[in-house]
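First comes one chain, alone, set out as structure tokens in the form predicted on its own.
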Amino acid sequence: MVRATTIAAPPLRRTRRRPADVSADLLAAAAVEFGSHGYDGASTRRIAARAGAHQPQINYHFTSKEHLWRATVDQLFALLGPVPTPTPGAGDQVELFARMVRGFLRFSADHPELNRIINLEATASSPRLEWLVAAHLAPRRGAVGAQWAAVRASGAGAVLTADEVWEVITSYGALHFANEPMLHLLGGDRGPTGTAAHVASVLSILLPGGHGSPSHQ
């Protein structure tokens, strides 16, 4: 009697990812984690698991949790795009401002993690908050103020200061999307119709006169 031989199956191979892909996956996972739990509550173990990576790979790619947090914020702002540069005399200042607001709010709807991270950091002074303001928020606040000054100089826009405009855009505007889970439980519209309506609502406050209408979306 000949005994049957068993041929062992070849070992499963893990698909090796390029370092750039691992880094990108870690940044995407970190955005969700930091946006949900803040810096102190965020777990590098959960970030690695969400990214399909090993925890030591965080230190390999980013050297520390602090550097990962900064890289995550940098990446989100890079996705948002460069700080808009006001261009006096380059067309309809009201439409230029409206386009800037629409772009920011649409980004906020697609990437609510950025404003969640900002909101969590904004509640207490820290070196992270100082860096966040200096590196990203202050330049954008300055650009909004300059473009708003051009709008007001053209005779348009609500009677609001640049600080009030910033608050309308970032608080009423962007935090609407950051707080979406709560607003949904309260009956808010989560779909694209709800997003468009909210963008129109923000613009109707800032620019009474039609720049928030669907034809401008």
The other form holds:
2 protein chains.
Amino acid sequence: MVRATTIAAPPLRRTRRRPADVSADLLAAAAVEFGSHGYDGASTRRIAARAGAHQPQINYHFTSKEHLWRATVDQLFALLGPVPTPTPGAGDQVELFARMVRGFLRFSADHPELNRIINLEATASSPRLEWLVAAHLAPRRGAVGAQWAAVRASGAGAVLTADEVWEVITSYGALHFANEPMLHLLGGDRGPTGTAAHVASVLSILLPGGHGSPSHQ
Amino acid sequence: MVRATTIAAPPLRRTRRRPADVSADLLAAAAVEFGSHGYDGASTRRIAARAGAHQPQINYHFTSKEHLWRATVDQLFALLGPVPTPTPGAGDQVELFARMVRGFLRFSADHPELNRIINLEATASSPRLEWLVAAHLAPRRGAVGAQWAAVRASGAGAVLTADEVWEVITSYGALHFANEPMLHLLGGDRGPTGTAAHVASVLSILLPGGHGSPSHQ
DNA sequence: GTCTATACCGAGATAGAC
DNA sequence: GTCTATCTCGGTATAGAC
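Here we have the form predicted on its own; I need the corresponding form predicted in complex with another copy of the chain.
All chains and molecules follow, beginning with the one already shown.
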């Protein structure tokens, strides 16, 4: 028989982790929950449970649900990498642009949570949305605009404005991965092979001349 | 002086409406609230307040929040119009396709709530999403696929699969309107002129040869 | 059919033992 | 730092007078 004292095991208690690990686990769990249900729909109880932690630990480590949300977004953008800085004379501008698009789409395939969180906030004005745009989206939008100007100046690229290119990349490009649950129910080919095909499809729209296949690491 | 009996006016009571009007007002309010905050984020209190009604009237007219959500989606799809049925030999298949795309995008510009609701559900599997796909999205996806096959058979249209065409229309095409709050904060030209330009942009991607401007009613 | 009052639940946040 | 207990608030839904 099992002794009574060992029966009363805590429901979700794991081997004690270092505080930094608890924070990291909470951030990873928050990305999934915020990306699945939006800010209002996600609950700190569920986030904590997914991380194997207790709900009050969220307030201890992140002060509030709002701070946890921002930390989650910050961490996902950090994972995406720094904003590409313009290097005027350096190398093939078209190849630099194509590399940026491929990098972003591959990240979106690996971490669909970021684009989910962004799109779940995009439909209504809010302080969160204003912060998201000012802190993260606007700088990247500027970098993409500069890169696209260089592409067009070199004579390559489709006849699209920088705004249209941004929307092709972030809407057509990224929602393929962010909206996977819906697209899966709709049928269609999906999976590793489909990822490469989708990246090629995006590049074929932006750079009709080619540049869709080189350096397929 | 105002008499005491007239001072005690109910907070939000309006002139008494017919029951059908209350239902219609609740549906319109629900479209806005569900489209802005998602299913979980929307509250029946706010929906009722926006419709100038009382919260329990939602349960009376629609039984539950879930039923109200489905009725809202049904009504928006009814506004969009019936699923186009294939007419094999009839007329210019390319023009029929272009007309469908233009109609959908103009509807999306006038009623961004539908695409907002769809995209807010698209990131996580749920009974609601399964119903949405089976009841509404799959039939329209089938119709678009048939129309696109006819376009390609006629030798026109870009080199894109039917899945890719669906995503160009619903992601790149419709999110331009659904995500207006975010795109507005990001800058860029928006407004009536921008709507026509965006429709032309979508068609230029799908039908590179032309067909972007005719019958601009 | 409409409204007031309220039941009931789960949310985020906090206090205090450990 | 972690965990239990609990506070307060806002959510959906229901009961019953009108």
